[in-house]
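Below sits a lone chain in structure tokens, taken as the form predicted alone.
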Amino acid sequence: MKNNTSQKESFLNGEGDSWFNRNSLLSEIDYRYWIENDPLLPLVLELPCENNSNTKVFEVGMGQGMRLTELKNKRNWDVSGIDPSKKAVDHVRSNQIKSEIGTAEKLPIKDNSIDILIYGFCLYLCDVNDLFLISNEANRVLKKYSWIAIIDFWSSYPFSNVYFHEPTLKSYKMDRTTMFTWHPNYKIYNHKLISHNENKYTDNMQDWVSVSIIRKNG
């Protein structure tokens, strides 16, 4: 029988609490080595913006809230983001985390007012037909001279698999870049390949992640 929900409804609707149901237990010897193996952070950290809130970061596909959590108390950034999980956002908010529920193609941000726009490995979930509006949505929101920082399941071309917790549900793989970088204001500052599982290379291309920062430029 063909399932007529779409991606977005099904994580809104209970996929995505399963998803932090599955991901929340962290000791904290567990969440010090999680940040330390964060392949993105430190180059999130590295970008030349002011250390004091007048920085704005927003992140799609939170979780957990650590990488906010880390980029707040390292940076003095003001930070903040959305998850399609009910269980996320008020977790994330009791860590003094603004954050709200929702989903990459309607953000609850202001025009021309992020610094920094992070996608927390949650692109490959949404729905295809959405990509046009997850990219107006992120040139709508980023100032002049902004960035975007994007981690996600990488290939050349696009493909799609079952996903592997929900077999109605599918993980689409593509170079996330590209929903940018078609148009002149954004190009790529830094980008690499690196395995799922650890960062290091694979030649697995179903491992494949790619670690990536672009620049808005206009």
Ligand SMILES: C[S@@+](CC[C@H](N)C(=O)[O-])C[C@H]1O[C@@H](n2cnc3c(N)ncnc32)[C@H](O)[C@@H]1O
Second form
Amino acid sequence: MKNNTSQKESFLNGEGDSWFNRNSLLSEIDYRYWIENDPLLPLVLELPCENNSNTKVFEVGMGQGMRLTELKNKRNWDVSGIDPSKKAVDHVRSNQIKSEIGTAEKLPIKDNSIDILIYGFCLYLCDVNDLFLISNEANRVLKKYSWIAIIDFWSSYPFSNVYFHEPTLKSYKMDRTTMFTWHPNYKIYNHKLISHNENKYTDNMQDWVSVSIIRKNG
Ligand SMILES: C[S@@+](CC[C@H](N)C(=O)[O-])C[C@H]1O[C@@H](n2cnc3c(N)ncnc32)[C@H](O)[C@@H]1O
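Now show me the form predicted together with the ligand; what you just gave was the form predicted alone.
Shown next: the complete complex, the earlier chain at its head.
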């Protein structure tokens, strides 16, 4: 792979499908285990939004779409998502969930239309040069009063290391809330640091993952 290839091109050109292939063989038992242990789901499920299709939920980098499926089933929300992986999109569509191929800096959604925007472990894979575009897209598609839900690797200072599955790519780690909360319209509603391996606190900072809910109120 050439060094000047962006990460999103790599994911659009096969790395997304590779992720899907590695993770797509979940049995029903694994699926239930994943759902029951996803640290983000309980925080999203408790958000004060109507239990019907007036509530629009969009996940960026939805992978197999398990989180979206659960939110649709539990709260009857109108859910959809994007992923650079065609295999992921085909799979999610086969579960009757709207989905398109795409990446975080260009969302196929109308302005002011989303109540809950989810980034589930995808921002760490996004190009650093896209971060302003990504924040701007979120701001564009979110309704005036709405929510952002993020789970991702956390660090108090930005750094990158080699992406475990492909050494030419990087995993970028930082405090993702800072992409939004510098702006007066965005406030942290819920934020906690947990272990990447277990859904509970750890004193091992190398292992920290953050789960964050941000309110847009303007
Ligand atoms: C670690 S998986 C997480 C999948 C799912 N959200 C979850 O929480 O299980 C990361 C996903 O992000 C997707 N992805 C990678 N780069 C992306 C980008 N620039 N924009 C949107 N999604 C991206 C990958 O294809 C992959 O499906």
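Numbering follows the first chain given and starts at 1. What you are looking at is a predicted structure, and each value in this text was computed from that prediction instead of being measured. Heads up, when I say rigid core I mean the largest set of C-alphas that superpose within 1.5 Å between the two forms.
With the core superposed, Asn199 shows a C-alpha displacement below 2 Å between these two forms.
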